[in-house]
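This document starts with one chain, in the form predicted on its own, laid out as structure tokens.
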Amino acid sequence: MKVEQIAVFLENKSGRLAEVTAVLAAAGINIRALSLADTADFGILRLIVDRTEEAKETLRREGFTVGKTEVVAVEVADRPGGLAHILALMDEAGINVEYMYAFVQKSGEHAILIFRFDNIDAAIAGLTRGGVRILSGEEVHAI
């Protein structure tokens, strides 16, 4: 039960984020989720996509520097707590998490957060044992 997600490294200069998608956009390739972080010099685009290996090729024949990593996406319900819940249960089983970012597809019933662990095996386990609905790739890519 793991997702697929690629990261964009880019400088961190006006536009390089509006080529990204154009590009994305223009190979008609729809974004799902995604994060931005950045530095003084460079940001990381994290995106899921409703097509990985399309996106990652297409994003590198253009010229940018993509990555590809398995992050695991969890859905809770959209009401207080959800999130310490999930957090509550990797400290339990001591995996840190790496980052992580959410949405909610419509505000009172589920959120979807998107995890990355140090320990992605163990960490799926843990949220089993818990009771954790953990999305497939399939699901998260045709939302």
The other form holds:
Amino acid sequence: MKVEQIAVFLENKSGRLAEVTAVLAAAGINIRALSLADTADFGILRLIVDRTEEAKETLRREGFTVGKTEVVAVEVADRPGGLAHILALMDEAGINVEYMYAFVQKSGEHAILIFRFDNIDAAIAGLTRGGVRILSGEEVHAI
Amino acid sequence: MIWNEEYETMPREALRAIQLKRLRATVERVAVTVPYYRDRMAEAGVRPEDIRSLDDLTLLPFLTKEDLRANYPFGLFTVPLEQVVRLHASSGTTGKPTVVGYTRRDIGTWAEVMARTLSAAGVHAGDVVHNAYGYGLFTGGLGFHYGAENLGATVIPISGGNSKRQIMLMQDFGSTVLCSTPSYALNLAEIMTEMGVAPSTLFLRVGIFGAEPWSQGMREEIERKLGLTAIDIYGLSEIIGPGVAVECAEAKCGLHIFEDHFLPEIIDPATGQILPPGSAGELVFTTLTKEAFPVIRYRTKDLTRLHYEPCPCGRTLVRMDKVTGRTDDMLIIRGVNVFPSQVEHVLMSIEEVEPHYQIIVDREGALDTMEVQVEVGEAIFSDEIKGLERLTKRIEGEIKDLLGITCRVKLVEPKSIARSEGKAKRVIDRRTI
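Take the protein just shown as the form predicted on its own and give its structure as the form predicted in complex with its partner chain.
Expanding to the full complex; the earlier chain stays at the top.
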């Protein structure tokens, strides 16, 4: 029910994001989803890739600071109200969203939302009770 | 103007005779009253009666900051605390502060050398002295205060901060003399510009600046922006506070050391050998009249030269150059002493791992800035912005608590700080002094 995500620390310098993607490309690692959060000084690149451990080790070897965290991927119908429903459930359960990002699958029928919650297990329980489809790690990594 | 003609213009032979007499009395007193000095002198195989000439000073062991720390707080006082009427302390650079005590007579001596200092700068009775040095354990504020009162000037004990109000009071009270760090003086000048106050509408005539290094260029800038004559002073709490040496307004060429109270030497910092007059080296002081807290051959770690040639002002006292550097890695940032090891201590206390860091010191406008760059390793990394922001705020907060100065923490990628062969280069000082 949980999806592994890696996060990379990046200084706000030109070319750093390009280097991360080049390193991953050279290792033949495919990026499934990504988001970049930034401040004036630094950014955090969050990635879901097809081979997490390998991606992490490869980036580490290249001198990047890499962390691994667990996130939740849920599938919602790609129509108005999809996200609102999820957030209402989390609000009810008193769960905080630390951050999230989303992408739409090729078919255009579903959107996939990636969440980092303050309490991941409670979040999964709440989502399950609300009838939300949660994607497994295998499913996301294989998208 | 010379406050004390007798001592400040005394022929050097007569001065040396007085120095010797006072030196012998000081050495005798510390040997009798301070076990630490007694032991160190015994180890060096020297007795007080061996000091027969000023040259015999070299027989005595040096005293260092570490020795002061080892005797914290009152171990080097030569009088019981009942006779100490005042305590001051240094900023506590690496843990415990250095504590200095003054008897009633010491306070009088201090007021005397500070009256001489102010007088040499061109201050006189009737002046209105705007004293923006910090009041408190720091010696700056009260040192100037007592000196200016002794001189018969009117003191405004404004201390630091609240610059707009300072400028308003300068206008309303007619301040003629400004005492502050040179960077604060420039800061005041900037705020005056922002407020639309022309320095020519103020009454400032003289500025006395110290507690941090500054250059001839900075002097010219301050003089131009504030419309006053800027004078450099030197002092350190271990010796007495401000009032150890000052430039004369006549020559502004080196700082006269009040040698009847403080005996200077220049040594090779590596070997401890005395260097010939005019050589650059570490400044060492022996106090000649201090009662509560005399020091024998205290190593200041400040690098300078001494010049014994006569000065056009008429003073016969030796002159020291502006301090050109330090023998250790101490930085002075906005008047506060900062050691890179203190920053390291904060970083290590946060994560218990030795982080790679670098301190970048710069000057924005008139104010010194300190940026601490910390490499983000996995131990301190978080995938959440707020986690990393919390970390930077925490480091900034702890540095502020320890050092009393505000810095900016910038997180950087691993290996982005240049590794050097051997000793790491922890500090990049971009200030042009």
